[in-house]
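First, one chain by itself: the form predicted alone, in structure tokens.
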Amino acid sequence: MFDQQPTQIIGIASGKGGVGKTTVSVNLAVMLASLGKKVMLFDADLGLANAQLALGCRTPFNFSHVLSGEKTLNDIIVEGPMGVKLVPGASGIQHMASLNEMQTAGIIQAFSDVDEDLDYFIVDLAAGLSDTVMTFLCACQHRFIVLKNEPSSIADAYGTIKVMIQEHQLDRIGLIPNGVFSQDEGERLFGSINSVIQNFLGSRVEYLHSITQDEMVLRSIKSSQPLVTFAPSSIASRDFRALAKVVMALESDIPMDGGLQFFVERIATHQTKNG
């Protein structure tokens, strides 16, 4: 037990809607599992839960089945394709997008009970940045940042990443350009985002990888599949792919106080700075 990799937290969120962050964060956690990793995905968009949909799994609980004390976390998770286990967030019950101190302690104890062997667990955040977003990224290891290139979505995108550096001191924050027509599309939004991150916050970001815009991400949505087991041979497959190896190589540039034990601290840490 002594050599294995600790659980990498990845929290995937995006400065406004619409841009396609649960179908990465979905894509990201099926194309892991396929390569052979333990994953969890946690839909913690509490107020817009949309990845049971994405994953075409049916959830007949969801984390507001925890938070009241009805369900246990295991009692609610169900295993989607090729074996990633969903944690269902809690669709269009309006107070859980704003959790208080009380519920957010449900959490950390929620997470405290799951005795999983992972090699990931990814955490899709709500589009934004409510405390309870800024909870989660603090208690992750790693920050993915979708964004498309649009005016919007990169002004949003890099208000957060400030939010992020500025007051949460945080690093280990990536970008994966979403829906961009070629992979030099996207790397060059990415160094135009990085240059103003260093030119006025004196800090930098990571490129992860860029999304090519296909359609066949569009009907795998619509016939509820996880694109990479709906089309595993479409542009956009092939790009999930190679982000999953640039994520699968991070791996070794944590530190070993990694896991589920580190998110729920995390957590609960943040809480108590800002309680």
Ligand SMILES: Nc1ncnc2c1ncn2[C@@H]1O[C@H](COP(=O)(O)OP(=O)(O)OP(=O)(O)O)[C@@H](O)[C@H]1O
Contents of the next structure:
Amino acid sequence: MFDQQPTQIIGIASGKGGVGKTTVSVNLAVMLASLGKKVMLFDADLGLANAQLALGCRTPFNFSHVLSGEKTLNDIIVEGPMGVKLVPGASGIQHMASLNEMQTAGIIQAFSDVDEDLDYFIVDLAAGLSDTVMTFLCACQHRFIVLKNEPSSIADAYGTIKVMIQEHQLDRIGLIPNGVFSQDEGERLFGSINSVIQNFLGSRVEYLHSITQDEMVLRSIKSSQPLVTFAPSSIASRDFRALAKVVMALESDIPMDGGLQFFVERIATHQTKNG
Ligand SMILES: Nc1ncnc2c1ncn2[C@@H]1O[C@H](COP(=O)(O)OP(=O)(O)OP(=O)(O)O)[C@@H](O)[C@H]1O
Ligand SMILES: [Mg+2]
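Output the structure of the form predicted in complex with the ligand; the preceding block shows the form predicted alone.
So here's everything in the complex, that chain up top.
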């Protein structure tokens, strides 16, 4: 067998809910795929999964069937626009604040079996900073924080970043301001947060790209399609194209065997440390 390409593993988080994580995850995934990349999206919101809606996919089974042992990961994966593979989350299950040993073992087992050649593995996380979210964030190589230019979103994003840096020594944190009225607004928002992070945490985060507030986002969801295929020339689609190019230019100096080995190993390590 030939060597696999290293897979870039990206976790998409926020502090506050409803700021656009799923919108960003889905549209970034489809945009990267339309630029020729092999992409898998994991809806890791195990309480209130909805990436399948934004992607416009029918999902007969979901991750709860994998955790219960009824299905394998391959049984539940569906293919969406531009060939993006979706691992549907476990909707309807009570919100999982922290994964138990069985569930962790199930996740590790499930993803160990993925032998697809992937360029990007994107993890759409639940809101907030539960142990489960932290476990996933620690297992990623890049962490993107989506936030809005609103006091509560800014405060929660900062709180999340603070925990990531101080308690988990995570780096490679990038910001994606969403719902802005101009790229300028997003850059200014980044600048002010980054200076607080530098002053109070002695660290820094990266600016990725901002996504403009665009009514086409809502219209695309209503028509069960990702924005970037529904309205490719909309303002927000252009922003997603620019974001995808920034993401493709990100370097990863983490030595990787390829595949999802890294993700699986880090979930196991994190659980052993905390369990
Ligand atoms: N750039 C945008 N322009 C207009 N509407 C947007 C934009 N981004 C997101 N939205 C809308 O905001 C709402 C919340 O978005 P989304 O579901 O992506 O947030 P989320 O952070 O994943 O939420 P949750 O925390 O519940 O998982 C959706 O109705 C979505 O259509
Ligand atoms: Mg979401």
